[in-house]
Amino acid sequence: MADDKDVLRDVWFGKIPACFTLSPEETTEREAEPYYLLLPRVSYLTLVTDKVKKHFLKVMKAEDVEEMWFEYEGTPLKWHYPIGVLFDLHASNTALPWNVSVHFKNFPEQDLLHCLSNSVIEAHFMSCIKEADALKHKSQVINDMQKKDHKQLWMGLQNDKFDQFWAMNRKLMEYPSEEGGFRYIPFRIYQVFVHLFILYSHCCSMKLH
């Protein structure tokens, strides 16, 4: 995989176009135009949207502000799942661009993780880059790695710079021929749990009937 830069570039560069619009839940000191932003796949939410907020606080009053957070279609958007993982989860059969409301107040606190700065999204980043390197390498290889190479992992990923991160993310690919190859390929399953519940809600219902 770490040979196929073909590949790689071309994930890594995938965009999604979005259209952010505050939502009229949030008290205005004037009507607040929409923002529009290419979002890139693989990053997070909070780490590419301080444009975002830096656009709607333009006229929002002050005691109004809390901490931000996303919504599609009622749905609170999780900061801690990739971008592309959001929408294709929620989003993959809408039209484009992806219309997304931007809230400043009544944080969904049973939905909704808390992240107040990068620091968050960065030790939740390499907290899942230590468990995936743990089932590859017995984390031989993020063990190996100084401290400047995670932070060089992490910088590429903030700053959207390919060659930064993969220079350092080839390392955690590469495959140990001489040991048989990878101990476990490890991947990760996101589901939409509210419709399950419904659907297993109704087939109790009508099982108790």
Given for the second form:
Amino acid sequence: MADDKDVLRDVWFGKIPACFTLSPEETTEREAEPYYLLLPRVSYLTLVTDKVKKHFLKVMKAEDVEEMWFEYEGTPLKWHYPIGVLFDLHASNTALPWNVSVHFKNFPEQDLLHCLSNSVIEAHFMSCIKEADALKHKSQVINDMQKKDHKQLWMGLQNDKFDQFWAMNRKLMEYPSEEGGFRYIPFRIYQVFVHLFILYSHCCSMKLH
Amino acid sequence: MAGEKNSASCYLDERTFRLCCQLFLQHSETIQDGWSWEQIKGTDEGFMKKTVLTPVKSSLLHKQHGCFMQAENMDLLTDDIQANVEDETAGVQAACEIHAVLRYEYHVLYSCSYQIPVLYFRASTLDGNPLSLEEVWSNVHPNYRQRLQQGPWDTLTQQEHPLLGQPFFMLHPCRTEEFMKPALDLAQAENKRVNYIVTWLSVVGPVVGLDVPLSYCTEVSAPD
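Could I see the form predicted in complex with the partner chain next, after the form predicted on its own?
Expanding to the full complex; the earlier chain stays at the top.
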């Protein structure tokens, strides 16, 4: 896979410039300035937007602040989809930066999962990895890895550390040649209404052999 | 299908899943247990579904969810509760303040990735307010809570329903093999075939408040 390193790095370091604006529905003590941020495609909204939250909290009263959630053109954004997937699904045809609205109340219970701590994101991420490996290796590789290896995989993503992540991820990318390759190639199709997109989720940023 | 070579396979292929569900549903119909099959329009995918109204102490609910029954909701109650409420000499209003009614919706789906069934559910008050994870946890019987907490991926987590796209709670399927294997091995040793769904649901269901009457075990056959 040495010759693929450039591709792997390009995928990992892909970014989307975003502009976060507080929703006009929110109550503020004074006007809120928009906040600009480069979002990593491979990560999750709730993992990389602490600064956004801090920024808007400065102009809000504590009692007006509940769980933060994001919306684009009226559609609540599912934090549990990788950022790159969200952008490609909702806004790929529009000009950059990606204009996202920030909310702190009226959490849309029917549409969004709650995300009250990073451990929720970690559990979701590991659950996706596990499911992918169930398809690829009948879960052999993920189950043979130790807890600290799983932790390293997660920390690599959380802290944006390519080498730390790939030190573990490469184990999930190897296949036993005696069995002629991966059992199945896991990929996930994300649909929005009638539009069908075939996308590689970040945990499947693998090349097909 | 169970029963090959030395030990039974814990995995369920999709066709067998459907056959087991069909047999399960037939019995449900017989005993009026409330299960139905939901087909996704325009696809050949579907799942089993059951809705249950269950009384709980209102103190378990978040204050915002104060769902006290009005007189007009009385006919939604089970016979038991209604009888108790009617017995209250203090009057219907006072009795209503002790109980609240929650709506639990259980779905049995097939997971292609793991090749096993998975249980999804959601809970809300009668006026549609969904329960949080904490509230759902507090309704899990104490006997089961420890078991549920044993592994980060084995707990009750909020997930997107694979077919409906909405937030549901899910019991992670990792540990399915652990409890299905002994049951399937035993059945094979005794030359019996089991209905995978009946065996599986009778283990996972009660953990999240879903009752699976004993008659399923005796009356539902395994698929051919």
